[in-house]
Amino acid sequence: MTKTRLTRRALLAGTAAAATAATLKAPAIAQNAPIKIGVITDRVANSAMWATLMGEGVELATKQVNDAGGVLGRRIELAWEDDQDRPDVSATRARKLIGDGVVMILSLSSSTAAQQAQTATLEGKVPHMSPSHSADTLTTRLNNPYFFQMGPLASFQIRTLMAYAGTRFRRVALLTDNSALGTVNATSFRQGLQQGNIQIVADETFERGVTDVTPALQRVRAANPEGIFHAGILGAEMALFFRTYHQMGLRQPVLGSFNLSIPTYLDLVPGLLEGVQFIDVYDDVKPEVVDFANRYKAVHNKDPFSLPAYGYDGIMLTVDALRRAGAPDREKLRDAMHATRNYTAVIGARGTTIGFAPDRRIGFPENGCVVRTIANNKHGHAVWRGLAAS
C-alpha cells in the first residue's frame, strides 16, 4: 500500500511540475506567436471580380510588413475565409475567425455581406474593417463600435460627379441593378441628384440575370436625358448595358460609380467604354500611389489600380493601429483604430487623409474621390480631384 501511495504522490508531483513548467512557458509561446488577421473574401460569386484583386493588396502589404520584421516583434498571419458573397455565410465565417483568435477581420466581398458579418463582430467584440465598401448605411444600420469603413460613400461619389459635371446636366437618366448594393447606391445617387435640383427623367433598374435591356434603354432614349448616371454593380448586367448602349447609337455621356474602376470591364466589353467617366480613389500622381505601384509591379509585373490598393491600406492601417495600441489586444486595437487621424493612405485624392472622427467610423474623406476617363481601353489620369477642380 505504501508503495502505491508513493507512486501516486510521485505521479501527482510530476503532473504538477509539468503543469507549472507548461504555465511558465505559455506566455513566451504566446508572445512570439503570429498576430492573426482574418480576411473574408469571395472567390466564386459576383464580388469575386473585385475581392480577389483586393486580396493581392492584402498579401503584398502583409509580406512587406513581415519582411521588415513584423509588428510588435511578431509576424502577421492571414486567416482566409470565403463567404461566396452570401450575407448569412459571411456571419458564419466571421464567427469562425473570431474563434480562431484573430485580432481584426477585413471584409472584401460585398457591402451586404459585411453588414451581416457585423452581427458576429459586434457579438464577439472584434475589430472589423471594410477597406472598400461604399454603402452609406454600413455604420448606421447596426451601431457596431468595432466596425470601421474605409471606402468612399456613395453619397460622396455622386457629389463628386455632380461637382465635376457642373451645370452641364439638368436632365439625366439614373440606371442601376436590383442587387442589394446597387439599390443602396442608387438611393444615394437619387437623393444627391434631387438635392442638386437635377431632374431624373428616366429611372431604370436592371434585374439580375437579365438578357435584354433594350426596353429600358428605349425609355431612356425617349426621355432624351443630357447624361446617364450609372450606380449598378453587377458585372454581366453592366457589360450588357454598354453593348446595348452602343447598338442603339446612344450618345449621352455616361458617368459611373467607383464600380467602373474595376478593370475587368475593360476585358468584358473592350473598346465600348471609351469616354466613360467614373469615380475612383486612385490618384496616380500621389507619392504614396507611385510607391505602391512600384511595389506591386515588382511582384505582379503589371500596373496596379485601386482594388489592390484598398486591400494594401486595410493591412497597413491595421498595422499602424497595432503599433499605437502596443499589443495585439482587441479592445486596445479598437480604441487605436478609432483614434486614427490624418493617416496618409494609398487611396484618396492627393492631399487628403484617412481619419475617424470621435462620433464617426467612416474614414474616407468626403473630398477624397477623383474622376477618371477611360481612353484607349485604359483608365486615364485623374481629371478632377475631390469637390474642386484639379
The other form holds:
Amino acid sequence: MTKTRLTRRALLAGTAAAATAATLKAPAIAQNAPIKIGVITDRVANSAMWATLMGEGVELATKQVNDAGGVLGRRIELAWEDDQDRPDVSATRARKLIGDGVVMILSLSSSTAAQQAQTATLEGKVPHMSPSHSADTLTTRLNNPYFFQMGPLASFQIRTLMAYAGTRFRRVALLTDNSALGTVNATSFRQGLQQGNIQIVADETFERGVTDVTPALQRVRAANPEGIFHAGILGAEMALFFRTYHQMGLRQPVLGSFNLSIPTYLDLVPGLLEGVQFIDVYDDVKPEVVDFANRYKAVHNKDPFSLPAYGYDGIMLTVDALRRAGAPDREKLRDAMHATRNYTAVIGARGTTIGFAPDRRIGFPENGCVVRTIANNKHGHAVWRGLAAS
Amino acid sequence: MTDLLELAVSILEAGGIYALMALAYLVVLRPTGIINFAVGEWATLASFFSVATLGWWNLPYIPGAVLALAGVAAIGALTEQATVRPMIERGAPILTPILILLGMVVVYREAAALGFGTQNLRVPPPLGFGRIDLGPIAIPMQSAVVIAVSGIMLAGTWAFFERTIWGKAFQAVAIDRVAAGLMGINLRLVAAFSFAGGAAIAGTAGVLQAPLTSAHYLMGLPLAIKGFSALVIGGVGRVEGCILGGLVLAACERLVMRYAPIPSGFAIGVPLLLMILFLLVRPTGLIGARGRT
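Got the form predicted alone; any chance of the form predicted together with its partner chain too?
Next comes the full complex, this chain leading.
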C-alpha cells in the first residue's frame, strides 16, 4: 500500500513539475497563433514546371524564418492552394485563402491566373504578391492597390537584351509559343525591338504540342535574320526548337527570355544550347545569392537557380514588410509593402534592390536583369548587368 | 528545292505520328463502337515508361521501348476490364463507356504527374540526333526512325487486319457484333485485345515523339486531337484511311505553316478546320469503312 501511495504522489508531483516546466519553458512563439500566408501554386497543369520549383524557395524561407523564432513573435504558417493554372480556379482559391485568414497571398502559377486572382484580393483587401511574373500588364489591367509584382517585367528583359546585343542586330527573328505567358512576353519583345528600330523579319509562334517546327524555321531561314530572339516558355516546344535549329544547320545567335534560366533545358537538349544568351535575375556572385545557394543546397543537395530564389524572396520580403508593419494586419502590411525601398533580395543584379515607388506596384528594378551565356552545358556567370556594361 | 524536300520529310514524320494516333482510335472503335479519347494519355504514359526503361534503367533501345509499350498495353487491357466491360455487360448505352474513358483521361494524367512529376523529362533517341546526308537534303536521324517505325507499325496493323484470321475476327465484330458472337468469336477477347492493341499503337506514337520534344504529362491532348482529326479525314474504317488522313493533315498543316501569309501559329486551327470541312462535305472521310458499322 505504502509503495503504491508513494508512486502516485511521485506521479502527481512529476506531472505538476512537467506542466510547470512546460509552461515556463514554452517560447513566446507558441503562445500566439501562427501568421498565415497563402500560396497559390499549380501542381498539375502548365505552370507546374516552375511553380513547383518556386515552392521549394517558399518552404526554405519559411523554415529559415521559423527556425529563427518567427516574425513578430509568431510562426509563419503556409496555406497552399492549387489553382491548376486556371484563372477562374485561382480566384476561387484566393477567396478561400482570404476566408482562412491569410495576411498575404503569393501567386506562383501563371500570369493569367494571378491576374484573375486579383479580383478576389481587391475585393477582400488582402495583400497579394507575384514573386516572378513578367507580364507588363499585371499591375495595369486592374487598379488593385493590394497587388505587388516583384518579378522582372518582359519589357525590362528585352531592354536588357537590347542594351547587351541590340547594336549588333538590325534584322531579327522573333519566336514564341502560344502559351499565355509566351504571348505576353512576345508582345513586350516585339514592342522593345520596334522601339529600338530593329526590324523583325520573321515572327513565328509555335503551337503547344507541335510535333515539328521545320516549316516555321524555314521561314526564319528564308528571312535571313542576324539573330533570333525567343520569348517562348513551353519546355517541349523549346526542346523541339533547339533540335530543329541544329538539324537545319542554322547559325544565328539565339537570345532568350528568363525562361531559359531553367536548367531543365540543359537536361532536355544537352549540348544544343551552347552559346545561347539569356536573361536571368540570378547573379551568382552576389553575396545574397551565395548565402541562399548554400542554404538551398543543404536542404536539396543540388544547386539552385532563379526559380527557387523568387519563392524565397517572396516570403522574405513579406516577412520584412510584416516586421515594418508591426502587426499581422492586412492594411498595415499593404502599406508596409508599398513602402518597401532598397530591399536587397536574392534576385536582381549585383548592386540593385527591390522597391515600390509611390505610384507603382512593380518592385523589380529596370536595371536588375543580367545576361548569362550557356557554355559547356552550364549557365555561365553574368556577362552583362542591367542596362549598361558593368 | 531544299525547302520542299525538308517539308516532305516533315510531312512523312508528322503524318506517321498522326496516323498512329488515328489508328489507336480505330483499333478500339471498330470492334467496340467506342470512341476512346484517352489515346493521347496512352501516348503520354508510354513516353514516361520509356523515360524509365531507356533513361533511368539504361536498357538497350528495342527491349526498353518494347517494355514501355507492353506496360501501356497492359494498362489498356486493364482499363477495358475494369471500366468498360462492366458497363457493356450491364447493357449500358455506348455513351457510358465513352464518358468513363473521358474520365480516365484525368486519371491517367494525374497518375503520370504524380508518378513522374510535372517537369519535362528527356527520352534518349535510338540513333542520336545526327543527320543522314542524301544529296540536297539531310534527314534528321530521329525523323528517319519515326518514319520507318510508324511505317512498319501501320503496315503490320494493315497485314493483321487483312491477312490474319484474328484480323478477320475483328472485322467481323466491326461489321456485325451479334452475328460474330453467334459464330463463336470471343467478343470479350476481341475487346480486351483491341484496347491493348490501341494502347500499344498510341504508345508507339508517344515513344517516337518523346525524344524530339521530351516526355511531359500534358503531351497527350494535342496528339489526341491530331489523331482524331486524321481519323475523320481518312475515314473511320480502315488502316489505309488512317495513313491517308495522317498524311493529308500533316501536309496541310506544314504547307500552311510554311507558305500561308499568316503567322505559323495559326496552323493550330488547321486540324479543326479540316475536320469540320470533312464532316460537312464528306462525313465518311477519304476512305470509307467496309460493310455495315
